[in-house]
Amino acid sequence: MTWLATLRRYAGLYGALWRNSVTRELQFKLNFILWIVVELLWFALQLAFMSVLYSHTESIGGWSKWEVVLLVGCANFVQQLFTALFLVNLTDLSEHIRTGRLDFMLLLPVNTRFLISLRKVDLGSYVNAAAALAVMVWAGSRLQLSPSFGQFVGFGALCLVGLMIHYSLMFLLSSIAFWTVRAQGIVWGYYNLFNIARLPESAFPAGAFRVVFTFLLPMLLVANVPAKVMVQKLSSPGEWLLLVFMGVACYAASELFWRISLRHYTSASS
């Protein structure tokens, strides 16, 4: 089978766990309203407490109050498209080792990752992923921005190697659940630090703080650099380098350890 025959046949697949998500979301609407109005609700109150901060400076980090804006909108944007995507299906992965749902999707003649990272979509979170697009083109109007096209494609293509970053972080902290029972409070407790994501990088002092969230876990990138791109604070590209090389290496991390952890997994039966 050609590389472009397995890419069709994926597409297919991923296109039939996309209606079934639709149709689960349908059956339970006021659900799916309720979800979108707490996100926007949460949204709005970083975009208040950001307001209050500025309301006794003028700067913060070399950050100016509508570049932070933008900074808090793109955080935003890689965490809901982040929801939509990936968020539930690894809070599962737990759930489907102890239950032992995942010897049968070990059976099933496709890639079992590929079937544990996309298996449900959070439709709520595109719509939340289109309230923060909206926040940067409100902040980048303030700051009178008039970004090319390679800034627009340099901002698509980081934001989605921050995607990848995240993606690939929670799911070796979900794979940790084949040596414990549960692993949803480390997966949840990871996703919390998504905040920090939302702070201007400059605004942390030099040290073992921000040597941590840039090389361990890379929260001060994913959303710093692209924002940077937009506002046009980059002044070397080594930043951009620097993310997409720990993109590439959180991701051989996740898949290492995703091997491990299914070598050492012996059936819920066992």
The other form holds:
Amino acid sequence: MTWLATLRRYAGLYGALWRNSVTRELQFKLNFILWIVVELLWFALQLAFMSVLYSHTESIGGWSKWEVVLLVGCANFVQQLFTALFLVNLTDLSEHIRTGRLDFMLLLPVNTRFLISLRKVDLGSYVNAAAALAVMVWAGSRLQLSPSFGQFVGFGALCLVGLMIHYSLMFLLSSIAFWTVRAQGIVWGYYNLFNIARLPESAFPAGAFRVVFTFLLPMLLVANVPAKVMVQKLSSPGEWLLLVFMGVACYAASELFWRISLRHYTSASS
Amino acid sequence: MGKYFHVFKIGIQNTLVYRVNFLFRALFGLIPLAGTLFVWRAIFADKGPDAQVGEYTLRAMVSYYLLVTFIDALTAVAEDDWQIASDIKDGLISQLLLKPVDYLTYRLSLYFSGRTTYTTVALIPVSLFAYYLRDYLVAPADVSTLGLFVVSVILAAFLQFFIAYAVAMLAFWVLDISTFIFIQFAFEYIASGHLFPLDILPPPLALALKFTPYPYLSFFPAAIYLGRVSGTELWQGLALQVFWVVACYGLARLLWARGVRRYSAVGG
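Given the form predicted alone above, what does the protein look like in the form predicted in complex with the partner chain?
Below, the chain from earlier opens the complete complex, with every other chain and molecule after it.
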């Protein structure tokens, strides 16, 4: 039963990290609320963009207006969960390396990747994830969807896979900081990729762009596949199998690169 | 004038350090742009070959987005607002207050040097992308259109800087202004015509936007280039653009004067 003990230990650790984050966030209450407002504003902006597009057309790549609203909601849901759990921690990594604070983390008796990835919790993003969920429910009711239990489970599981893909890719990009100190630009560049995750993938013609963003950086899958499960657009089980496969592949690649990078680490101080 | 030219030159040297960063930024920025263009292509494909959205053909639409990207490279504030805010917050303006230097002109010189470097670097990926889309691009109707486009872009650069400067002045009153910068940027992003040309909006909405400074940041210069404004409308637009430049300049100066009176030189 050792794995159960390990699990309990890590759950306890994460609880402590949560309490720390809550204390930190509550120091600046107004700022905390303003950040939520900023994110909600950008979310509203994406929806406004789609509604302008649909005032001139009936469908984009076979997707109707409310189907796309659901897709935008889904993309934002996954993105906000990613922000809540991981984003700050991953952008902090290059600072840990630059200042040598990573030495200290490597010496702690916990899995270093766990600590680096989950140290801070971005509470406001949970509020925004809830807003994204509400938009999906709203779109679903406009589409008069009545999803089965299986659809809910499939949707939830595939959203988690999408989350894993964002996390693995961003972790991989952050690890570049082991090799070059100025990796922050690359990490923030990832933000641009979120922009294409919320577009219907059928709008993209076969070509280099589509291949890259399906098989290399699977942005055209992370939100599209779960949303398709909900609006029953999946043409074959191959689509969700591909997403799961890409999720596992991205995670494996990030773990491999992390181990290679750690071996390359020489510490900044002493 | 000479001393500000020196600031400009030093600014160029400083920003050259970030050239790789700039290249990545320009390169990554093309990904969402390509995404948007693919979506428009899908919309036009559904509507048939001679379709129009608003009064835009697919070619005009693609040209519009490339123009906006180009104008953005030339005029966007990159780090300027953040730097101004941290200058104020960390007390760095104290040493400038003691020198015979006008802070606004000083920052303006740095803004121009930043834009010069960024545009030079960004020109590589942006022109390659434009070459790839060459079949979709439209040329300006005549030389005078091109000339007015250039004038309008220069005015847009000043407007962009003064708005950013005015927002950064909030740092005199508020400790952390990043949320204000992002909220302002969100409005700018949609109302300047970054996401879509403003004249495909429902007319009342497009009209309402005309009473804000935002359309003059991107949409208006692009509309001049594409020949979508002409005659009296064009001259009125330019006059309004000048008005907004002057108004935002006045606001920036006013906020600075008020702020300096409150300024307590934290950190000495």
